[in-house]
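Next up is one chain by itself, shown in structure tokens, the form predicted alone.
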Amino acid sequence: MGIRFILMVNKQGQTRLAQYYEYLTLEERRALEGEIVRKCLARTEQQCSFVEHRNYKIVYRRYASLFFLVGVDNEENELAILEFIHLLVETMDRHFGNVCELDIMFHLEKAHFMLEEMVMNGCIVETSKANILSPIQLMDKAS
């Protein structure tokens, strides 16, 4: 398994979004996430992405007020999560406009379902922002 959590957190620290792809008590994800976002807010932009914290590599991306962060095995390929965070954000645009914090709020199970469609178990299944999106799509039509 090479994802084990993705979170999506705004500036000040606040998880608007949350998945994971492990069992963690309500405890240890609410340790976790506030080490790992103190960790990663604290960083400058010169620093690179890439943060390793327990048994976990910390890959984040930061997109106007939100930071996308997940969280991987120590094999898996930094760069590979780095594109799929852009991924995940561009799809996120395409469906959104221009996707912000305020969208995430207002249309949780929406980002949530994307999430879905394009992990599963904590492996990226699919990569094409046509068939990530058209389930949304129809789901839209039918409302």
The other form holds:
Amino acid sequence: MGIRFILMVNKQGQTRLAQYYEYLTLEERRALEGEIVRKCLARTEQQCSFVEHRNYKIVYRRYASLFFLVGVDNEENELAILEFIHLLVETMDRHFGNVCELDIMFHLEKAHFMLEEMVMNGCIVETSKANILSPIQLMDKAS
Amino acid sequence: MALSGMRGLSVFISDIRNCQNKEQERLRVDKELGNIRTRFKNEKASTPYEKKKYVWKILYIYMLGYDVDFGHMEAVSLISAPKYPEKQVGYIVTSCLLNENHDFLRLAINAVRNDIIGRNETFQCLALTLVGNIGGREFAESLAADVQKLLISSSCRPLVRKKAALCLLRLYRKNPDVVNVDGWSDRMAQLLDERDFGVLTSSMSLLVALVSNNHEAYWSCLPKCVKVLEKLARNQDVPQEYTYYGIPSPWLQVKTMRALQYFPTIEDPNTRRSLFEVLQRVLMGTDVVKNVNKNNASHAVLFEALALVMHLDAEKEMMSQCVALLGKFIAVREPNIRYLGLENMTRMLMVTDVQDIIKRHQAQIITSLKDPDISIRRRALDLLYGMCDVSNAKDIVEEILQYLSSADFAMREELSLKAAILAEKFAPDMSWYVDVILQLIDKAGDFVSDDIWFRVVQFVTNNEDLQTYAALKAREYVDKPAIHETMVKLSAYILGEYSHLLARRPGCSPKEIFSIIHEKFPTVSTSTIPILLSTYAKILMHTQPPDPELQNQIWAVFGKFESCIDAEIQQRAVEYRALSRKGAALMDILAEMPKFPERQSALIKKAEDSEADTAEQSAIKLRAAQQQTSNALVVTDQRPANGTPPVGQLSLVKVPSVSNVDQNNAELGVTQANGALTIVDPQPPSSTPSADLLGDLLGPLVIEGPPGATAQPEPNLVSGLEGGSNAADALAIAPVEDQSNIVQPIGNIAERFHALCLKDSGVLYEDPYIQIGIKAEWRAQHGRLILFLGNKNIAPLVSVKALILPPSHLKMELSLVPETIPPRAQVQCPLEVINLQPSRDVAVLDFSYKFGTHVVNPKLRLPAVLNKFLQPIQVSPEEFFPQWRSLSGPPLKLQEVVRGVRPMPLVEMASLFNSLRLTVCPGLDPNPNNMVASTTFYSENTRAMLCLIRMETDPADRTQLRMTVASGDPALTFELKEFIKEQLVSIPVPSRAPAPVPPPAQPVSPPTASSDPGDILAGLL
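Following the display of the form predicted alone, present the structure of the form predicted in complex with its partner chain.
In what comes next, the whole complex appears, and the chain from above leads the way.
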């Protein structure tokens, strides 16, 4: 199945975006997010970008105040996911111009649109930034 | 900063952001939810724009972790909105809020379907994404055909097709029948020719799922995957947009390599070669660069390539390259690479032949066990656990023990469990095992489960040699001021049972033992008190002559607890006091505990069952797959068959004083069988004879008559055979001219032969110049082998000769072998085989070619062995028993007690049997220690002949068993029996020196003489 969920969380542990590719109840999500956020945020820069938690492996990366956490199963290549996070950030950069936490907060729908162009059903669909952004640009033009 | 012009939403988000605490946030959210609820109630008032805004708010609130139990309907209804912005919101929010079982989702099926089959491709994309993310079975049934059509349609644009691919993947997972369409695998193969990388990436994910379930159907995709990889590796036709920091789509490369790992092998030599070229390039050409992203991306590909190489079980050279790379990775500072290096090295343990190289890195791995990063420590622990065997167990376990005291709590339980398991599995001697567990309890008592100390009790009870030592150790620990309660339990138990063995030592009189144990009494909990009471009763019993003072002390303790509220404690106190007044009766009742029946280690079972942690699981499973569980008995020096180095199996009974009786019986049985009359059934003591239906049935038959003359050479046959096969191994290559071995074979020829006896394709022989592969098909008594002679060189191989030396029972015809094999070419030589009659003799391929002035002339056994002419067959009890009865003894039914059997649990024996095409029929024999199997043998003489086999094992001594084989043909019965015996006792010797030098006494036959089959066979067998 590959990618199980993608979370964007700030330094304070507040969720800024959550996209799950398997169904978890609200309680399960709350518990899971709490646990992994606590685990990942406590780690130092010198430690590796992978954290094992329950049946997941969390691949995470920090950009300024924002953490990107991707939960994967054993079917994924950790470094490829790590760079996929970077690709996501670069794509957001291209659209927002130096993306920050506020961009994601106040343009939640765009963040979701981008993600939806990149990942579907837990698998990577598209890695070309131009292709990812073209539907959003179309929409911006229309409105 | 309006959210696409939705001011209300922006205001709400700002408000949330400005909340000082969780309580304020909750109030604000509640207010908003109330607001939205009233809006939605008054449906007419909400325009699509408003709906859109409120639905986003709901999603936002849901993301914050608040339960939202309304608004789903509104989100779903937006899906059928005519305009794109509303529709899009409807789709996205629906797929975030709902799951596949939600009732509202069913309402949307029609709207979704209309969008999928409609003309608007942006709508198509939205609909496909929703179905791909949350579509359920109903979607699969109603939409699969449409989605398939979109995926392969030539008029459809890539942006739709890439989504269709992953949508289909979802539908396939919901209902695998959706791809059971004629010609789907061809379509799949065509999809891999796709030029658009989006479509190709998603199709590759689809392929991974399909292949992982059924690789047979998708063989045609394999060369296509290799083509894709080649294109990427050469950076051919890769659009700039898909190049990531100069690396052609690392994600597609990784996915493609993943897909290839689901095919068991790659048989086509050209494809294999192309793939290995790519892999070689990745392995050699990945450099460390400054740019982090580039570095990560290239190493993502590199690690995937490593995994693929391991999976393909590549040539040794490439494997050692991989190990070398991993060795480098586990020593680097960069934590991600080190983490992955450790993880992949653990996987590497599955590959045979590299364990020894991995062991060289032990010190480095131990350093990582002390890394500040828990992720890395976990990987290091896993790896150490996986690489542990009898040669390094002491070092590794002691390292873990040492680390235990400083390890953080999150890992202590895992560490303790692993240390306990390793100590049990690989203990070079028992006292060491006891030491380790005692230290473990001392250092991390809270994390040592009851199972661990129970196991120690079992070992000590069953090993007389160990009892004094254990008692002494327990005495030492119990003397320490503050000990863990588990230690109190264990020491009290052991001292109760065995402290009398120490009686003459200073400080070990019953009185002293009692008083040091009793010192701990006030500190223990109710669960320990019953154990202490039993200990006291035992001490009392062992005090001869009775010591009135001690007696009074202990009685006082019993007396105190006679009215204890805990029923268990009360009962023990009352009973022990009453019993201890009875004098002699006490002796019987409190006598030493009998030996425990052998059982699987509860620890290992627990470890296998445990869902606690993935990290923990992976290695334990790996370990379980690699090695047999530790329930074998005696410390053996025998080598297990699976290629792991000799492992000293810890056993419950080291001095088999009890099972001695059985062994004597068995010996008796054998001598009698040889002499004349009966075989004593060495029933294991634990089994109840009345339940043994087969035993009853067989009983009279067994005693009936003397075994036929054919069954005679039993006792020394075992050793004789072993010697024989060793000699054959040694002779497998005999360089003709020069003994100094100009051309060394790669890999172990004997091992390759043994492997090929169990499978139908693989490499038979390889040296630096040539590789001989084999692929075989067997039908009844006919066989068709294809020899693949591959020239690895850039110069032609000349004077190639292949001669088959068939034994008398095989008719073999080899097609013409060309004299010259062109450079880098492979020729295929079919070989037809007909089996005339049952025999264990082996055909030999006398192969030679010329390299320079030297003639290389290996003589190779061909895997046209007896089991290849077997056809598995499952028989029911109704068929089995009449047959078994009608074959009433020698020469059609032969029985033999086989000793010196390589110890293996019954499940392993069952899987060995199945791989030999002997079908194990579970449940036929009521005794769980026995096993019944059946098969059909084919030859010209016998035609199809049913064979029945019964194995009776003795759980107390796995090195011996009784085997009964029956068939309608005396020669077949005998040959089959001997064949199975060879499989059980003779072991394909793992990794020996690559080219054993032939023993000097053996005359090396000159090439001319080698054409005499008799000579060569004599030498080989």
